[in-house]
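Here we start with a single chain on its own, the form predicted alone, put down as structure tokens.
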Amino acid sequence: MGLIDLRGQAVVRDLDGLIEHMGRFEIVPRFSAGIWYFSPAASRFHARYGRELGIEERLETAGRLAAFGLSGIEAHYPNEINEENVGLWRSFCSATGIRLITVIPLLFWDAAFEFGSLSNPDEGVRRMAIDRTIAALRLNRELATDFAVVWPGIDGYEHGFGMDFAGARRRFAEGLAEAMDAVPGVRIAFEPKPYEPRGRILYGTTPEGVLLGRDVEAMLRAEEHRRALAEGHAMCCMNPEVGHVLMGFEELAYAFSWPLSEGRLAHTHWNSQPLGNYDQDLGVGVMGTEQTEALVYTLKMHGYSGYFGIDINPERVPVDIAVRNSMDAIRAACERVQNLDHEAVLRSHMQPGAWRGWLEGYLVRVRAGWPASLGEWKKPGAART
């Protein structure tokens, strides 16, 4: 596919324009899933709950989910997709109608990356990471994906005393820019995470991801990139994950508004997660449904039309059931958001003195199974009951 136009996300509207947009624009969610969790995962705390499945078996399960709305699939290079098995992936996409939307360079698993990938101070190891990123970007271009997710899970530190933080960030950004310029036209969707597996990961929060995008784009030299940037397109975009954002004690709607406000939200990863804690990758809707709805509302405000990527670790639930539950939870959130009184919601924020407490009471009634029993809830200017 060509470069997807994200510039509309950054459009600034006045109150009347935003009210009109919210009434007109509807989020119709499209769903993708990562092939990595379609096989039981290993853990350092317990044995694998079931045998490890090969790629063909995983794709067979994913293919059956097309009937329930799965339309995109995501995979890492070279362990899940590579030059040798790309024919299998082409056949899968052709047979099921499910698109391969991203090929992700595997930059965190290999023993060689013990001390980092693109940020590694050993130039030989760093060269290996850059070359792997280039190879993954080439496969993205060959298969006409939408973007390449990049997650720096192993680039970070545990003991920061005396560390050259600026140097590590510079090596990472320069390495990513070099790889992008080697394969012009493939957009990056960067995924922050504050910690795990490293004690602290570089570019771990959402605003840090925005800063990385700006820094990398300033380093790009390929003519195709310079032309796209001059036209207002972002090339180093973002793929925030709900769980990672909450691990960093960020608030979902506010955090996602950062890349949205710059037209940088290329993709989204969805699950649920308690604040802080380890990365649990629980199914969407297991907890935090009010934050899920608030995030969907912010996406609607910015006209987000990308995929909703399900990124879960269904240890104790069959993967097909877990994916279906997560898709249904997002559909339900989108439906609730769509049917809200958008003018009233927006005015309650723009004219807060006149709408004190109204939004809280309104949302209680919207979420209640028996709202009539809670009594009538008037808008400002009307007599209260």
Second form
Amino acid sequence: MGLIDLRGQAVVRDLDGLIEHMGRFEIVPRFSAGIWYFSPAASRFHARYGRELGIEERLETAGRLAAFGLSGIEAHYPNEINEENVGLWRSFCSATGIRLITVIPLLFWDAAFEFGSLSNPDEGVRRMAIDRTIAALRLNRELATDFAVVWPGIDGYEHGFGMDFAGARRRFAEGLAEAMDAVPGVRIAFEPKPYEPRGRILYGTTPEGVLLGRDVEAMLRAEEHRRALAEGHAMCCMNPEVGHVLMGFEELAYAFSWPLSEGRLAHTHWNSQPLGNYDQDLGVGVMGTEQTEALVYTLKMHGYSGYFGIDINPERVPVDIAVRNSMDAIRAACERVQNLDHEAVLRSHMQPGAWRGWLEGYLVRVRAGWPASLGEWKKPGAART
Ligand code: XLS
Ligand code: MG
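Got the form predicted alone; could you also share the form predicted together with D-xylose?
Zooming out: every chain and molecule, the one shown earlier first.
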């Protein structure tokens, strides 16, 4: 797979251009799932609810989801996909038509990464993290994936007193740039998370992911990278996750608009989550459906055509049912958004004085099953000049 062109996400449109775009561009969601949650997971609070399943058994369940619209799969290197079992993955993909869209370097599990991976102050451990990232990027290139998700769970701190934060960030960014230059052409999709498992994780919020992308790109030296950057392609992109964004008390649509406005949104991870709290990884649609719709609206405004990656932890729901519910919740959100009166929605923001309260009343009616009984809802005619 060559570099996917994300530059269209950053196109600046005036009101008329935006109205025209919203009428023309339709999100037809494509879905992927992470293989990590297709087996009951261990937790420090309770026993596994069921036996741990091997990769082959997990893939069997995932394969059955192709009939319901699953078309992508994601895996970590080397615990889920590696040089030895890559044949298994290849036959899964050709038998089911499901594509492997990312190989993710496992930078958080090993005991060696107790004090961080790419940011580790111990050069030997940091080297191990860089080498693992390089090996994962090679597999991405060999298997023609779309990008490599990078999620640093342990690069952070609890007691930050006197810590050289700038130094830790520099080690992380330089390590990532070094790995990228060793395997040119593989795009990164960085996934921020504000906390858990560390008390605080480096680059934990969405705009920090954008900053990391700019910093890393300034460090890239490989010819292929310099050329892509000169042509306006971003190489160190993002994969924000709904749950992580809300854990950090960010506003969903606004947060995603940051990487979108720079053509950096390579991927998206979906679930649902209360504000703050621990990482619940609830199915999409369990809560916050209005936020899901607001995010879909913003994605449509920027012409997002990437995958909708389902990243959940369905502890008490069979995984196939949980994935189907999440895909259906996203389909329903896309459908509702597609059919809105875009001209009115967009104008209500550009002429707020004349449209006071209109959007709230409109969305109430759109979501109601019996809108007629709520009475007519007129647009302010004066504002339409
Ligand atoms: C964990 C993350 C993880 C990444 C992939 O909280 O969501 O699953 O998506 O490493
Ligand atoms: Mg995720």
